[in-house]
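The chain below stands alone and is given as structure tokens, in the form predicted alone.
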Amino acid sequence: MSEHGRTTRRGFLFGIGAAAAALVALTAGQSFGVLSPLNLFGPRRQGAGPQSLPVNRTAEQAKVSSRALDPSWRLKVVDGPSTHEYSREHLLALQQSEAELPIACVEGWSTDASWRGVRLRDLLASVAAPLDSAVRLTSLEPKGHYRVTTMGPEFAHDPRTLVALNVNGEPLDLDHGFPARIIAPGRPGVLQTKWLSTIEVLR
């Protein structure tokens, strides 16, 4: 190859790094607040959004709003025969748990936060759910890609799962799924169910 070529070459391979470099720069303020001046691509800015928390689906575009904020709203605990509902008023009197994790966005952004509510498991447990069971999450949501997912023994019976009710140390917000919503360690942010409705064990 003549040195021109390879010159040519190492000028084409520094461009894309160069590009590369750049486009993650551009982005990267949607997932860590030292860089969010430079966040001029990514969908969402860190500490935007209520409870300083980004929103990628509000309730209005769920169109969940007025079902969210009835006040004879209850989430049904369900297996089989047995069926346990709880209004948010009853959810809050129960033993509350605090977990540290983040909302990881299939969008590319992910920020942390600290949540309070009632352990998934502890919830299980009141319907005699076993150890190694799954849950279907159903949201109320009428409709959606994920209205209803399914979760692992392995998300639903981890103590830093939350029904949750708080975040950062306010009620959620009905944009981060009042009345209650699952935060789970390690799921993307589409599979922690806002609006929760009902709670399912699979066996």
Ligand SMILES: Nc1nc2c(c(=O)[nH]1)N[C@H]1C(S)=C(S)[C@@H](COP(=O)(O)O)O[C@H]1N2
The other form holds:
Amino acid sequence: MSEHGRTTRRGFLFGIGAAAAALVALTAGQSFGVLSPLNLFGPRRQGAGPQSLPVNRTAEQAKVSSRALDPSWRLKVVDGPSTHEYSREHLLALQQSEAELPIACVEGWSTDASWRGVRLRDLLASVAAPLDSAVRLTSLEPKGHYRVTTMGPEFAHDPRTLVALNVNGEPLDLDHGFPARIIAPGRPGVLQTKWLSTIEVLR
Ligand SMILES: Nc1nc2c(c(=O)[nH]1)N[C@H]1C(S)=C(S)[C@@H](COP(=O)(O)O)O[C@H]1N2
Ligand SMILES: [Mo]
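Alt. form predicted in complex with this ligand, vs. the form predicted alone above:
The complete assembly is shown below, putting the previous chain first.
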């Protein structure tokens, strides 16, 4: 191997070592109070955060606060050419269901909460979506990796999958996805869409 090749490999291995050390320092910050200033990921301790639930990304960080608090917000349920719009008051007037489900974040925490809201499958039934239809969920977030997600029919039609309006007995905190968010069983935290804007039926 050429001298150049060896140098490159050494540099590469050093890069991996440095990245691993940085990761250990960051994740250690989540476990040890003394290192908490190093915790760049925000409030992740069990029980920390509003409504006894950690926050992954705040409304301010996601730049959604003004849209999320706008009284003209409507949840749009789109099926081809037809769109149904629901205000938060309208959603609260529909039949409410409850589910005890965790938020399980890949960054290293999982916290149970009790959620209340409208079953996603009830909203889908109101637009006569077929039971084998998947859905595309879009957040109010202007940009970000979790702005648009898709959900297969097995989750979309599960009776525990909610468009959640309340958590732990209170209206959703802005940081937990007010005015409405998705909560579904058996899904990673990244797919539990906050600040829900649109539900599209994928036929
Ligand atoms: N729109 C949107 N939804 C989102 C996120 C986000 O950044 N934007 N983060 C996800 C991640 S990674 C997790 S773990 C959960 C955290 O929910 P919580 O902050 O209410 O605990 O929300 C998910 N939903
Ligand atoms: Mo997460």
